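First, one chain by itself in structure tokens, the form predicted alone.
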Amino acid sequence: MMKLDSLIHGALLRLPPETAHDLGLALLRIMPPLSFVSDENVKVKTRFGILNNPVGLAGGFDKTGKCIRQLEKLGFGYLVVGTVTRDARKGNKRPRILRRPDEFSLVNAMGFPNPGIKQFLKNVKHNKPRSTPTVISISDEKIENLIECYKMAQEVAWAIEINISSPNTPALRHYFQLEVFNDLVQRIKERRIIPTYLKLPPMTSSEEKSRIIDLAKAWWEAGLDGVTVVNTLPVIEPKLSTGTGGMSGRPLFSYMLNSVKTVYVLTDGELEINAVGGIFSGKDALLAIMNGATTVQLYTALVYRGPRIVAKILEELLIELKKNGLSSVEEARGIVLRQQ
């Protein structure tokens, strides 16, 4: 069965990346779920409640809210599906998205394909999954209108992730005016009744970085729930339509754990942390819990190594727990911190 998985994945990884998204989901329909650790050394508490393991869904995977089910069968802690706004959109023009393999990366300048927050919302409560908690990840460049989506997300989610970072969506800048996110944040903090967490671009300049912690300091003394680092890095790429993209992958990694020890220190390990950008192993895994990490997410990694990808991380993050003297991923979110 794995030398079938590794055949048909490396065929995905020949095909364009939107066909082979599309193609590979539909072959989830009749996969069988995998079999996966199952160790409590790898469970995770986390205000949307204690996961099976730290490794979630990044968000764009499920861009309609249909595949729920199929991608729980991956055995990910938990998913994150979206981004949706509150009326549907097209997206850009294809092409939208291309593989870098020779640094593992990917750039996309999807624009937020999505059949809008009332049918994605009908799509999620039809799809349930059967165990693992769903957070749906939205954004719309006007307030209100993002507002009106928390709200109707808030009934069907078990968290919800904000998404204002996406470099493919340049009207989401306002909301880095200190005044207009200091607003979002009080509509948020008055309409909260489930977990909620914000994506943050990565820190790419020192101008860049002073402002993503005011944000961060203001979402925690808010009393929000976390953050989720980082969002992709914006590139210039002329193979496609808009001739510019965000990067997902390898590359992020530093950029990643940068924005996780800064977050962790700024808020004395308060704020729960989402690291996401680079990770492709239980090593890296390990690496961002231990510098402030909750939990770590994942997108690109499971288009390079297949659909087992949890499953090897799991089994990577349970050898290197043992390698640290480490017991458990409660025992290390942090420890390189707190030990200095």
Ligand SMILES: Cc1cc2nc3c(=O)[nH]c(=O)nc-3n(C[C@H](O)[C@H](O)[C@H](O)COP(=O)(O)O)c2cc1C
Second form
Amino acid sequence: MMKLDSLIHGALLRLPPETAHDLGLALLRIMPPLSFVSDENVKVKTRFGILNNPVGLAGGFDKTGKCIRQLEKLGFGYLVVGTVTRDARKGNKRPRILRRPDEFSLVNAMGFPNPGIKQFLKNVKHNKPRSTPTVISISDEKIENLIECYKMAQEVAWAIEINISSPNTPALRHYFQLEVFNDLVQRIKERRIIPTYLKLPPMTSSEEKSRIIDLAKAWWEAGLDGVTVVNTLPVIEPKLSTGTGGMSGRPLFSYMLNSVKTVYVLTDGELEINAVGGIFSGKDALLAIMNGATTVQLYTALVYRGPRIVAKILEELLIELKKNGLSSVEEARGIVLRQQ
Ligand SMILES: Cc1cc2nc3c(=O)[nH]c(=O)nc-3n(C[C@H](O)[C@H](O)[C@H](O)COP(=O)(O)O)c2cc1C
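Having displayed the form predicted alone, please output the structure of the form predicted together with the named molecule.
Below, the chain from earlier opens the complete complex, with every other chain and molecule after it.
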């Protein structure tokens, strides 16, 4: 089985990225569940429940809500599905994903292809996870549409992730004006039933950093639950139909770590943090957790390291905990910054 996995994974990496993605998901349908790493020491407590492990699937992998049952077989502690908008979208023209294998990164310009919130929630209900907590990622340039998605998605999900940080939808930038953002926060706060996270972009300049800090602070002061850091980094990529895209994978790791530390210190560890960006190993995951993350999420590592990524990360994580004299993931959280 192990050999077959690696062979299939190797073959998929030779196909165009979107073809490989769709084929990989189709193959998962017929694959038996992979063996799980089950260990009390990797369990984590989050606002949306106790997770078997802290490794989540990042937003964007299942944009339809149709693949939850397949993705559950990979052993993730939780899944983020979407991003979904109020109305269906086709997304940008292909090619809209590119691999940069030398640096273990991807550049994408998907542009939110999705079936629209109504159909998406129908799909999720049809493919209800057996046991894995599922977070729905929502977005929309229009605040009224975003709130409509928020109300509807809360009826189905364990938690909500609000994505205002995709670089492929420039019209989302208006949410970064404090007045507009405060309006959003107020409306979310009034309607919040389940834990709600804000997905933020990487901090690329000191000006951007102070703006993002203002947003995280407003989110925290409103009593909202947490943030997911970070979304992809805007880059120029002439090989994509749009000429630009968002970069994910290894090069994002330092941006992610910087954001995790900043938010943890800013909010005294009160805002829950999901770390995402360049997490490929147990060592990466533990570093993010020791700097304040409650969970980690990944996307690009699944593409490059294959379907056993969660099991591999958890095995490595247990070894790394021991090496650092720590007994559990819970004990590790924020330890670097608490000791300073
Ligand atoms: C092809 C692709 C599509 C993505 N789509 C979304 C999306 O719809 N919503 C979202 O919040 N993030 C999306 N992301 C960003 C990821 O959720 C994640 O923040 C980013 O890839 C960094 O993590 P990674 O380095 O583990 O991939 C996408 C990433 C990729 C590579």
